[in-house]
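The chain below stands alone, shown as structure tokens; this is the form predicted on its own.
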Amino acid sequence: MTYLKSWEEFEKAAEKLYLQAPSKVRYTMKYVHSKNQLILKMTDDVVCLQFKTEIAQDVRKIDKFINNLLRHMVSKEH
């Protein structure tokens, strides 16, 4: 499994993956303290998207993305 290089690339691909099959997609977030890395993984068991960062500013971007994803989940469209 490879990691996507940029946050923007991960965000677009992850949202697209979710919108294709909302009931099959899941994501995990893991913090590795020894490496000071935050790792995100989003998968539907066919496609696996991963992103890792050591930059504290990316946490705000990730928080905004997760809030957007949760908004999709609770909307009545799906």
Given for the second form:
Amino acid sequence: MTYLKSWEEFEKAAEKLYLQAPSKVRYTMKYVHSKNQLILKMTDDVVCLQFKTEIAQDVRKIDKFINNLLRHMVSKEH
Amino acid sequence: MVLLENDSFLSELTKFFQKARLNGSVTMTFKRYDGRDRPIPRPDKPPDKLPEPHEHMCLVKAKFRSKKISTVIHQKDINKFQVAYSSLLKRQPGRIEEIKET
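Next up, can you give the form predicted together with its partner chain of this protein, since the form predicted on its own came first?
Full complex below, order starting with the chain above.
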């Protein structure tokens, strides 16, 4: 499975995937401290999106994204 | 897999991150959860007699080495969890910057 090149690309694709089937999608993040790496994955078991970063700036954007995602997951929509 | 309360989950998660500083990694999974604890019946079988209450929650799992923990976040607890989780995550990338600069 290949990694998407930019965070923007991942965010857009992940949001679309999630909205297609909110109850099927899971979002996984793996943090490897020794390599200073954050690996993200969003999948509905059919499509799999991955992204990895070592930049702290991206982490801030990721944090915002997770916040939105969590908020939507517990909301009554859908 | 141990199902914990939100607070104890966060404190265990903090420990995971601390332990993973030397080597290893922490994996977290987020998924929408509707409270169902049994499999979805097959189409040819009669449907479940007791329909589950439908409330959207979020199932969060974390893994470090062989240790696995999980928690369910209800809508009313989401703000509290988010604040705690964000601050935990932000402490880690700080390290990323530090290391890159040296």
